[in-house]
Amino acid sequence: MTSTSPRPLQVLGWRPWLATTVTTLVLTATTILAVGCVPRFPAPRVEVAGTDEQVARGQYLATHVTICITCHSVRDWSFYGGPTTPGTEGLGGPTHPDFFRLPADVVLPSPNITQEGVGSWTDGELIRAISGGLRADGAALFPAHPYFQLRRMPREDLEAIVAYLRTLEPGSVALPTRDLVYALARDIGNTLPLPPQPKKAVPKPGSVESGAYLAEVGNCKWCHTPTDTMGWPILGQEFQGGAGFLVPAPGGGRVFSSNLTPHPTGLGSWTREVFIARFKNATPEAIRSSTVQEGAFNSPMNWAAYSGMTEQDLGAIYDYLSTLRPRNNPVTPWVPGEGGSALLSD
């Protein structure tokens, strides 16, 4: 049978090599001109009413779905899933470079999102930052903040999150100074913000569409999709698991996200009730009932936070995941012994 695979360029002669070289030079020149140029788009003009209903919805989303609070707080890794340390909610957190495939010498703490940190920002600037990736001063947020997942979030839910953030108790914790070390990492990050494209409305609660929405903004898709060597999700392999994360001490090792497709190597044997119970049983009280031992398995997923999701929302996520194409991808959940205590920077 005749092979259709590309042959080495040296066999084909110099013309393909020349064409490839010219193309590379053009792309390189274009990249040099583009890299470091931060996209510009205005913050929406909006004043969030801050009603009790908005604050309640925003607290639910930021604490239990989008987990803004998990990422912008100090996490206690002595407990399973690294729950948020009480009293540090929104004050920022230490750096987790390997979570985003960054070199160990990169220092990337999550910033303070209480009034102490963003009190001078307008509501529109907060919305632009959350769903577009630009700070109040127009600088780019590093894509460790998943604005690309939140850019379709309806304005209604964005305003609810802003309303809740305004209620957070101001304060501060000691954080390391941000240092990306490598100019290229900074410059590439500068080019990535995109204008938000919010959905017109929040999907009907309990629907499959709602499950798809929650799986997107709730980080299921991001964390449960395998990544390339640069840490970017691989298109066409969404939700099949396999993304690796170094877990801080006292546990340690590299944990790999599970397959969430309805294949026997994933959720194929899970019932809707078992799926919901797995979350609802991981209450903060249950999580804090025992500590993680040195070198033992731990999870990068804050189960205590996600346990606060409603059964209706969890059921909708399960219903959506059940519609996915089954993917045969058995995942080894944990490789002990890697990293661990060296992950956090003080």
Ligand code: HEC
The other form holds:
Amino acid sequence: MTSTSPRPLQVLGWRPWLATTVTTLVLTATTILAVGCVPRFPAPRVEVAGTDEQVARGQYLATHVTICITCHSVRDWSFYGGPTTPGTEGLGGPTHPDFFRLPADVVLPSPNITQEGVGSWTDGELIRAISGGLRADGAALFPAHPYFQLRRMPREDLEAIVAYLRTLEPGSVALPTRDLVYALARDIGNTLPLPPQPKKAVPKPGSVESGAYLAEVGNCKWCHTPTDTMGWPILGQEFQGGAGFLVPAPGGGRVFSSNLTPHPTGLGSWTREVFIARFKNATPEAIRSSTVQEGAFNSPMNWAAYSGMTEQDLGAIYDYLSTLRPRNNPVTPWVPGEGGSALLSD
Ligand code: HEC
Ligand code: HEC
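Shown: the form predicted alone; wanted: the form predicted together with this ligand:
What follows is the entire complex, opening with the chain shown before.
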């Protein structure tokens, strides 16, 4: 081979590749904008009976597992894990966007989900919003509301949650106006909702499958999986921890989620009993017995809410996490310093 023989890659260089990529992106963006593309799919026709059993199951899920109430209520960051302020359940949450890992200038409150907010929505429209991401008027919700995680929730559990929402005491708290800031973010957000694909039945309580289900709908996976620069969970790194969150005032700095895989840098040395006790001991009373000092460590994980999960469900989550591939990922839990972002309600 002589020095003048063609070396295709170098001859082509990176420019044509870049041009192709840019062209593809522009075409895709134009198509999205042109179609104006909020996906449409019908709300299921269903009337939720609202039996005592459904309300009880819905309350359990919404408060302690799927933590609807954590996001859709006022949280008190002067206590560890930001427990819900009693009396504000479902009235809406002026939650700081960094919890959703969005740019700091995005304003995205969690709306009022009592009858005062969604009283005119049908049961089917609520089910479609919760698990599919479309509001009653057909507008898209931003996936900070976890409709991707709730997409496969069986109808039975969704109906139970709706039954519970209907019993919430109406009222209101001051919420900022939603502002996604960038037109592009809005347009991309509008293309995201997908029709739900409900599982046929709720997995058998206590089973590993149940643990997988609870870790998904309970948002454990979302917070304990690192995200890329676009905010999407990185495939193949599920549950390995290391996702960063600004600690809201009065705390400060940045806190990182723990590695939940069965590796020594994760839950490798935790027994099932230790895992369950870690949750059961974080009762609202215990959490409220000491306050977070200025600039100190705090966590976005609402331990007080999760402490109400049953030992059977916590055990199932542990059993499921134990089946994951161990991942060597030592996580620095907390970096003090900047952070301490003021809540939008302040
Ligand atoms: C991580 C926080 C979070 C969790 C958990 C969460 N939501 Fe949401 N929810 C939001 C946010 C933020 C919005 C608003 C999104 C937007 O404006 O695009 C929202 C929107 C909604 C809406 C639409 C209301 C409206 O007026 O537009 C309903 C209904 C709702 N959530 C119900 C629930 C239920 C029920 C659960 C539990 C199964 C739940 N949410 C869990 C954050 C959350
Ligand atoms: C809003 C984000 C968020 C959610 C939701 C969340 N976590 Fe966490 N989790 C964290 C962060 C951040 C930490 C590290 C700070 C701390 O210990 O609270 C953590 C810590 C932990 C720890 C280690 C505690 C210790 O003592 O070292 C365990 C175990 C855990 N989470 C399990 C879970 C499980 C199981 C779920 C779902 C039921 C869950 N987490 C949901 C963010 C979250």
